[in-house]
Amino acid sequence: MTKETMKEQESGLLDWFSSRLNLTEIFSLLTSYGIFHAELDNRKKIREAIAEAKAQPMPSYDQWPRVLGLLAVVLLLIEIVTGALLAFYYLPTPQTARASIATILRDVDFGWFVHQIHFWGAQLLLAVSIVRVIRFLIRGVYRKPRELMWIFGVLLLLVCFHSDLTGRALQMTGTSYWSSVRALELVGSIPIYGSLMLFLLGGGETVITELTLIRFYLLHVALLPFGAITLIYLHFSGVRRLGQTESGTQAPPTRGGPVIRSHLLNQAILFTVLFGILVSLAVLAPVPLGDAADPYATVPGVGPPWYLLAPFGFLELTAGFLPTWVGGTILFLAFTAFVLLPFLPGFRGESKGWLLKFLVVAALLTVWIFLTIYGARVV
């Protein structure tokens, strides 16, 4: 079969589907997550829409530091796929949770590999989300008209924290159980948010019961991934509307086929490197499965997850002169102010000098690192 014949068959098949489905609308979904970086006109057929997109200047998300958004998309996709594979064997009850994970690791073909990829993918997603928020802060993404992009980025980080926390509880090992309990105790000290979360998780107690575990499972496999997908979609929607953060609606000097080929090649390289890192971590640094949890025997030296050590350290540091609910209120107000940063006085105007921004970010990171180290020491 000649190349011309193959092209004719592919063209005929594409035309057959195009006459029955709006392929342009389906394909344009990729532009909502940065995979294909040109916006398509859904009213036109896919050939015409792609040809028109090639003729327009196209932003690219596959160059540093804009690649962080695309990395978050890929890591989230990896988490969804590996999580779905694990869900085929996982049983969300306190009596069977750890045993089902042990079965995955021991008896299911490549089950250990999928489990390790899922774990390390979650850690990398957390790291990428944190770096994105730091970058947004340095670049002043919170300034008008990108206020919502800042809010979406911070909320995505919060969703990632909750996703890791709920997944940690599902293992029902001694370490994961008591780490989750310490996290619930921390959450319970925060007014409004803490009361709501504990109520949703089973009635306001900082223990993990069968009902709590099922609700953790529902949050982890359904509600939180849906929230993350929605926030990423809204973020890229804002990017397409307002342009990239570096210089508004800038466009690369070239356009058309070479830009698309370069974009796809950069993505292939990015995905290969990312997958190589995940495989290396899964093989060289596997996380062992601990002993089964005993709700009546506290595991010494276990604190909340690493990303909650800073607020935990703050509460411990201020416990001598502030009631717990006051410390929790301070944490709640501080995070609320961080989310609503674009609307606070002093952050609405033009960008401040780079030195001032650097000092502010450095001060925030220093305080966070200090509280994290303190929280780890007092566990």
Contents of the next structure:
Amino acid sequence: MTKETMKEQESGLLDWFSSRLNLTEIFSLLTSYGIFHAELDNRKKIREAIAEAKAQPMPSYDQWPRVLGLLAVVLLLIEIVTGALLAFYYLPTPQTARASIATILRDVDFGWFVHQIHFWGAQLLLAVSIVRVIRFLIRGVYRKPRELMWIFGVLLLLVCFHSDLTGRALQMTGTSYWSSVRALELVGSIPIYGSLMLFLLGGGETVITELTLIRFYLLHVALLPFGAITLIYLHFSGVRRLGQTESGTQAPPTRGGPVIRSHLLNQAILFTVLFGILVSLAVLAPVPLGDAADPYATVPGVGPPWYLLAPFGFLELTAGFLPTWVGGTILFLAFTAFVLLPFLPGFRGESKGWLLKFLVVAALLTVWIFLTIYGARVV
Amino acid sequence: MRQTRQGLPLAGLICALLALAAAPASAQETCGTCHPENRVSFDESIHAVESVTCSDCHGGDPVSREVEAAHSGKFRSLSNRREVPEMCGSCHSELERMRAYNLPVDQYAIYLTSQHGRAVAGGETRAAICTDCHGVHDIRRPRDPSSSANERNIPATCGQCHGDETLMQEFDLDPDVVTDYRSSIHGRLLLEEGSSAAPNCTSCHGVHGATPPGVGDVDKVCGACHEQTRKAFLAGPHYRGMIDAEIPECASCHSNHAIKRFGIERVESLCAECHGEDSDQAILGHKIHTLIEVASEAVAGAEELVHRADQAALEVEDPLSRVEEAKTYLTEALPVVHTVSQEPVEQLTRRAQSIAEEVEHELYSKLDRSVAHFGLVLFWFYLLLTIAILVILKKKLQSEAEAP
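Could you drop in the structure for the form predicted in complex with its partner chain? We only have the form predicted alone so far.
Next comes the full complex, and the chain you just saw is listed first.
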């Protein structure tokens, strides 16, 4: 290569970087999270790779149903950014936690806004994850070859629950404190696993101490977000491999042309609306700061977080005739069965009748809702 | 028996030494051989701890194992109740003996002045003597929670007699006093909430000198705790008027044993009860009630607002302390009501109210979200504009794609 051609190639900033880094590989990360629609050839230079991808037909998995996964990605990004901003001021000890949140809300410029966006983003993320799992259940996204996608989806939901739970506890307000204690008690009801988890989370006690709080903090800011990013990456990887089609047998329909720009515009519209909803919620329905937690004064009427009300209700319902550890075991087995649904005998085979599927989903939801209502009543 | 007496001197000595080592003072006493229940009961008492022996009260020969010899000499069974106070007083009036325990020595003298003491002296043996309240053999320190003379057990102890309907009828006394007391604010504080600040029977009637306070003394008894209330009461016209009319001061409005927590709203009907519905006094009562009610509402409103501000993470330390100040004025106003004049009450309520209004005004402007709401409207305007542009771009893109 002559000196002349080297100069020509390095004319633009993009080229400058491109000759030093594998930009294509970095850019293809976007693809991994569904932002960009097509797979890129990592061996090619970025301009070339994008031009090639643009020419490719748009795969079917970029259609409308994917919006839930995309929303999860964007909400997760929002949570990470706002969470990082909050972490600049948050002090994770029982004595300082609430005061530092008060500082964020009161004294830090736009602190209240970041705090509220973080809260409402988390609630939306939870909602999106739940709707996703319900959609998977209805559309049969657990049958061969999509077993893993189901497991990733359910695990992502689990990660979201854990993030919400730890995030609540970090506030150290009366309600959040007792809500976390209830949740820890629930975890403690599961034999072996429960006592192990309790030991890992706070030295085996169902109260929030310095140790519990710092562990919750570590989970909340490092381990759980990493888990969520990994699960979403794995999920999209599966989607790219298998396509979005529900049955998994028919060939995915494809579209070509300038669909990519249309796809990006759709995303822009979606994100704008999402941003608008988040900001509106933050301004119109700000979460209150809450009273300081007092470990010696139980706040009456505080149960576990709403998504744990069903298992809580189950334990309360069976408390009369089952020892707690039996109830805990049943809960644990039921949840394990739910995660491993694709491998259960009845769900492995080919698509069942529409009505049957609907009935199964409706029955599961009914049991869940009934237990949730019961749990909320006995709190 | 005889063998024991004639036994080997050495063995006897060893036994005696062992017994001496185990329980020095009372072990030689043989009273418990025939009176085991009394012995067991006595061993629970503070007297057993302080090495008081059976013979200290009963006389006789405590080491004798012969029934007659044991009950000989200056033995007294103390079955005559009239003997008991004097017997107890023989030690408890002795300054030298009681000094080390820091116990008063005038209890017996005071007892003699009490209704109980006078009745006993007059031959009425059913009136309370020392052992009725303190226990017979198992006398404990009053601060011992299991003592019948402990402050929380006193209502029950007095109630043994004063709750006995047939007994009280004979003395023309009200048998409901104990039930009334238990239902009162004082009784509930003491018995249910365990507050040692709450009075028991003896706090008002005296301990050993138990006597009901008469007209002219009631305000002094109540005023021992309710100092500010008494001060206001003495400053007002009711004090003289009630004494002249021989109406018991505090008790006329508040009753004596069944004292309830008094809502300020009672003032309305209370004034009219004595002075008549349309009297000036009833109107004054209404005015005072209104003053306190309005100020209380203002303070409660300010407090609620402070809580809201705290939840919205506003700085509330200053408004909070001002609300506390306002509440203090309100608390001060309640005893001042006993002056039954508008001026001093109004001074306090006006202060409380103006503080509350200031705090409310200040916090309302801070809690006002209208700027944020206006911002939100503006935000949505630009957001919709952005969406519109994006939609137009998309439409354009689609028409380009459809065009050949």
